[in-house]
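In the block that follows, a single chain appears as structure tokens, in the form predicted on its own.
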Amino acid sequence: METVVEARGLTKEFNGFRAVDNISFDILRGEIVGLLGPNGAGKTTTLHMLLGLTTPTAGDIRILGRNLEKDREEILSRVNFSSSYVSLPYSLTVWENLSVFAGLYGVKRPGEKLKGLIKTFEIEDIKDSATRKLSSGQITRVSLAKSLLNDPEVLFLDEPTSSLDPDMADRTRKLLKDIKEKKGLSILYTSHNMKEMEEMCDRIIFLDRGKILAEGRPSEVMREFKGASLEEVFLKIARKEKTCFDGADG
């Protein structure tokens, strides 16, 4: 299967403080791919140079077969990135944002294109709106439909549901997952909901102090570490107790 995203010694030093040490891993076309640990784990930090937004103090980035560095500009055309944390640009409409968004990746018939993203996350009554008046929830909606803007290959989704209603965050994964199967959309997805990166994802990696400590499917990442879910593992290994390396290699 092909390899869209392949991070190679990846390291992240601020001030001498390593908050990402020399990680590697591969995302593969089709795949969600949940990067987990707690705060200070190093997930932020591994998104922005993934990103773009931040350069590694050392290693490599390949995506979708280019190396980052030389063909960011080409890369980030064909990706796309959402966030409950970042903020769009409050004096604008909603209807505005996705229309300038539309423009930067050179989206053909953009109009269709907003119209069919607003309505599937039922955006419609808000489209006229200043960002600035919607709610975080709203806004969350927004960011997602701007993320799916240039059907993007590879996308990078924070924390991507963490301000939606049950319901909506239900129909998002749904959706994700849709388009996965059917475009083979490949994902790299952080979140603090453990059932929800149960249920989402394909292959777990999972960050302590920047070091990959932990790396597959689910259920493989349970038993390594005899959890009988996801977040009795995180709260092992969050709780840094002694159980947690019960079964590790290494």
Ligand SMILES: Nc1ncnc2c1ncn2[C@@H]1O[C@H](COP(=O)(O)OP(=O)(O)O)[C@@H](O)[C@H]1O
Given for the second form:
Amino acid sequence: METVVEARGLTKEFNGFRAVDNISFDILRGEIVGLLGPNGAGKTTTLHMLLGLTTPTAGDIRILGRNLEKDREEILSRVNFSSSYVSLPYSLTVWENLSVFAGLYGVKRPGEKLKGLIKTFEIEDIKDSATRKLSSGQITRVSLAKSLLNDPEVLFLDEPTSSLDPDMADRTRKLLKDIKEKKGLSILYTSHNMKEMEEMCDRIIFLDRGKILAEGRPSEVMREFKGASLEEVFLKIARKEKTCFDGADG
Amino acid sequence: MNLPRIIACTTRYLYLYKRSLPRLMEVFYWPLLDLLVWGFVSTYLSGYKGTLPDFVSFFVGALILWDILFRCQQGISVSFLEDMWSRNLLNIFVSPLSPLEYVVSLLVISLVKLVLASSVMVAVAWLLYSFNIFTFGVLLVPLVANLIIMGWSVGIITTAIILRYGQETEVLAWGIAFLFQPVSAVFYPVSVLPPAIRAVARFVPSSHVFEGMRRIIRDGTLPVEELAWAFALNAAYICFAIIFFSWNFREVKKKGLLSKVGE
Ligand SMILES: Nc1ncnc2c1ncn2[C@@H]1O[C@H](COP(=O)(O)OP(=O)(O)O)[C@@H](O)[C@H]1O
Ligand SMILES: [Mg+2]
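Output block for the form predicted together with the named molecule, input the form predicted on its own:
Let's see the whole complex now, leading with the same chain.
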């Protein structure tokens, strides 16, 4: 299988504080990899380094076989990103916002593409509303539509479903899985929804304080940490150090 | 440089202005008010016939030209602020658009705003004060070009500072041009400045533009030396602005600030 993302010795220091500490991993074509870990573990920082938004302190990144620093433009036109923390210009309508990004990604026949995505994410009724009037769940859907405009080969998603209702979240997961099956889309995914991670991910990477604590299929990781679910594993890992600390304290 | 991407990015700002009355007001409101107040002041003062010929032309001409510089600088900085406020910078910079293409789209939008504001000012100056700026003829071209380039340079530098230092420096977008106003000798000749400030003014391109403008109004001749100074200084200004922006952008990515701007 072809490797689409290759991170080697990736490290990010902010004023001497190591947010990401020498991590290495691969993502294969058609693979969904979940990045999980407590708040502040370094998930977002890792995603931002892979997208060229943050420069690593050390380490190498290759995406689609190319060097991120040298071939930024080529790489970025073949990947995409969505985050529940990033918004779209409020004064523009949904249609306007999407068509601007279609232009930025050089989408051929943008009209057709937009119509298709608007239908997929069921945002037909709000396509002419100003983005300011949308609920956060609706903005998330528009943002996801944006992230599929250029038929990306790799998708970076930072807590993409956190503001969707269970029904829409479920359908989004199905849609992403479907694109993965049909087109070999690879996804690097962060989420605090452990059930979602179990269901979606071929592989998970558990980050804690910038380091990889565990890596493997969800079932393998669950076995390794003797948890019945990822949620249990997460709680075990996240609370382990805390319990030690509590013990020492009391 | 990819033209379709620059066009897409520019369209974004045009959509903003299409529907927003306050934003359109910002383009027309201040220039018009300035023109009304200063135009009437100079009309009034010109009643006291002094030694200054063409009092109204000096003032109104200066005002229109000053506004060109101001609009260009502000057009860039405020459009950038719009991206910052709408928390959209990440989406923009994960697209293939390069930072340089982004800056170019800011320059284009500042020109659009400039053309809109200036046409209104020129028309009103002509209607109210019978001041026809086109009597400058082709000499207007180098004057305006220099003001645009200087406005761009200052705008790009301001944008870089806001990108790096965040919200607290937002006020620069509106205020920085005024820092240059006294040394630009907009409404008075450089000779009235105290020697120390005069020395500074020498290295500000706009001071040469306004000296040149007064020369044209007074003598009707081409102010070759002033224009040469202005162009040379501006070449340095715009180069510095671009280098400063690129360096700053790299620093911002090192500090991981792109995702934090506007917070
Ligand atoms: N630009 C920055 N400057 C300084 N510290 C940062 C910056 N970005 C993130 N951090 C710190 O790095 C750590 C990891 O953050 P982040 O990657 O956002 O975590 P996560 O997404 O896993 O919750 C946190 O402690 C955060 O405070
Ligand atoms: Mg995060």
